[in-house]
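Here you get one chain, nothing else, as structure tokens; it is the form predicted on its own.
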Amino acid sequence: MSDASKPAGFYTLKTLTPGAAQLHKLSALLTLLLLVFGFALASPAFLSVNNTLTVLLQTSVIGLLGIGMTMVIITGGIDLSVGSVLALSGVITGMSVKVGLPVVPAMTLGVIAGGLCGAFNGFVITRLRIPPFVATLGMMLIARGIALQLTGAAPISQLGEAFGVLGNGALFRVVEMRENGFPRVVFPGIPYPAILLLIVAIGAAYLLRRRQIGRHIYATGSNEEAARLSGVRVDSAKLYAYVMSGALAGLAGNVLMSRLVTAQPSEGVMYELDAIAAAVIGGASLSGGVGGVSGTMIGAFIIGILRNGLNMAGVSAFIQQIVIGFVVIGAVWIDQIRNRP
């Protein structure tokens, strides 16, 4: 029977059973706990308050990118541009602050710039019918080139203390002054990036599971033809996912550049692989239709803890790249096994 002759009801949605999805998430959670246990045995300082907060800071950027990537992967696409968009958005924010714009409006411009990059990806994919891999690979080069051209490949510094509040500030931080006049941190507080990640994760999970656009995103990735025949505006769902991916990359760029208190046009290289790995480790399927925010958060923490633990163990950055590379391959391999008939 040809596709043209199949009735709308002939098409079925491709999803994992609830039990299989929960089993995958539980296995990812178990892996996370084993990593924590292993690194804690290797170094008692691993579970210290300061190191825990460091992990939260390191994971916040991966988590923000991973949430946007999850939406794109659920539609059956991929976004290789998020690392470069992160850098471009951070540069635009830094340049805006440098010319005198207040920090909040400047960061808003950075997020908008990221969203526009995502919109361009969505337009090229849905209107020009260029495969997501090629379209976002092109945007990766475009965004990185613009960031380097705008700055002359040099970092933008002297952005002021206010610029560093988002990336370095914390809620409930307690500091007391010693008799010698120097401050002592009693409690470092909860980092603002971790709070921001939590808010974004809750909002994205609600959107995907409780709102119509979320159901359309899942339907598009499960079976695009069936979704179209059912009245779903497939192109709009894809465009929305890519805009969200770009905007969250812009937000992640603000967080990262704020931590550095400089706008670095060379930042974000290979961050797209961390985002993809976080989503796939957490249960998202590269063939579309399957995934969730909670699983992506587990995946992001697996990557963050792995990097942090290896750092504390004295493993070189080059070996870390090798380990993360194997993690990416393993995550995709598991996804392939999961989707075999």
Second form
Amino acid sequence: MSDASKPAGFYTLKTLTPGAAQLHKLSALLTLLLLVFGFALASPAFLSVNNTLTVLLQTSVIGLLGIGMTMVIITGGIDLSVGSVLALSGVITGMSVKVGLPVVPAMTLGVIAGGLCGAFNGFVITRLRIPPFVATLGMMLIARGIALQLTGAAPISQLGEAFGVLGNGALFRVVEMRENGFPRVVFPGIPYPAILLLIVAIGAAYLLRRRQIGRHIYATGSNEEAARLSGVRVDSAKLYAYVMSGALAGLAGNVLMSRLVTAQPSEGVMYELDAIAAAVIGGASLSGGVGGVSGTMIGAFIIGILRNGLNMAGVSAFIQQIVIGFVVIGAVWIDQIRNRP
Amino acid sequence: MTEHPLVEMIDIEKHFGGVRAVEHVSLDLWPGEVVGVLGHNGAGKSCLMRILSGAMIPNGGEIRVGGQPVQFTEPNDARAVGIETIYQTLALADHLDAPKNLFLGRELKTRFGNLDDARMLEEAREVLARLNPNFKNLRDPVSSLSGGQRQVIAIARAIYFDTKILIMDEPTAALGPSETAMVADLIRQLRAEGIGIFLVSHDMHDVFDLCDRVVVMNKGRIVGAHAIEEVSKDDVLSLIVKGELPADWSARNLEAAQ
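Having seen the form predicted on its own, can you show the form predicted in complex with its partner chain?
In what comes next, the whole complex appears, and the chain from above leads the way.
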């Protein structure tokens, strides 16, 4: 073997070869670039500034949900309630605004409501020892039911202009007034949801990689019994992950409802599947211990761009579901292959 | 000689529903002593050791460390008083690398409370090199390491911190001959440093090679506790299997004493 005769070269090669996790992320990134390339060819409007911003906006909701989902999946669990919690949080914020609360405290209340739903999930899973699938399936119904009951299933509208800023505003937006009195958008700016997503992603990555709680989340998902025997409070780690998932679902709910300037109790159905898909496409393993924020971001953009690109190409919503279903199965299949001994 | 034993377990009881796993067991351990804990599978020895390591809460009895009564409700409580355990399963998180496993639950942090991975890597490199100079795969997930390397990480984790009492559950069961010899050397070295060791083992050769005392459990009770010179391998086997010494034991022992 040439390896044996050149040990130094062998080691350099080995350190340069990416690990399995990096390989998965790389292939996901490649898929993302291929998608962008393909859709750009199919529709010239796809790469326009306006459409790029639309993608950013759409992806930010999936991304926020996906980050919380990633934390939960790393612990070896799953959170099926995020779509419903998103709706409940938006409704709570909307109702708070309606009774006269300013927008920022109202939104804070919505996020806290999401966090409480997550805390309930965590309590049921760690104390009552109910499997995450069942516990969060229950919360999926509970949160949706509360949202519908509170509103009588009717959307809450006329929430005022300030309520719409988070979802529709943008940083560095340049607008000039033309002589005829109509505004002209010179640069549409970076949408606030995209900025929010970036901040949350950096914060979550920092928590997972540089803080003890993040290390313990990975250890819990990798080998729960070993983590427990090593002195890791596995119940706290799980609780933390579910609270984060709930609170981020609440944040995503506020972004979405703000964008519609309406609190919709029936919003967010099946969003949990987009979030799970984003995490899994990004390399998170459903058996726990593996996953990361950067991968999930790539996954969220793949889902967001798939939906947007298929829309632009005039593909029906039904066909879109079929395509995304196959993409998720494909991503998990690739994961299986790479983990096969 | 110290006044108190390192640890005393007094009248420990543990039952699961109607099954009595540990019944009225009392056991102590002195500095620099290696005590072999033997018995069938299900004799209660693992259960007793899990109680001492804080992984299981007893239904009755008392544990004293250095003469002081202690209560363990989780493994960290036992580790806080210097009781470390090497589990038969090794208790490693497969997706994490060696330094992360070594410091799991006791991570080193920077001034700002961030994980100090650079320092943990350096410390791990040092302690692992002492146990196995060939240990180089510090950044690989431990799932990709050999059984011997994994064992080394588990041992390093147990002796890196200020250990007074070490519980080793079948430490050589998964090892080859050279690695077994390494573990045996390590046990002698730790004993010389005054650390007390409980050695749970099936390997009669290891037990007679390393232990100062043997304690044999049968059906949740201690059926024999003897200095290693007092008994032969056949005597110990008889205790394990039948729960009693051979009929001619006391006669033989008297003879030997004269």
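Only a predicted model underlies this, so the values are computations on that prediction, with no experimental measurement involved. Numbering follows the first chain given and starts at 1. In this text, rigid core is short for the largest set of C-alphas that superpose within 1.5 Å between two forms.
- Once the core is aligned between the two forms, the alpha carbon position of V332 differs by 2.7 Å; this is the C-alpha shift at that site.
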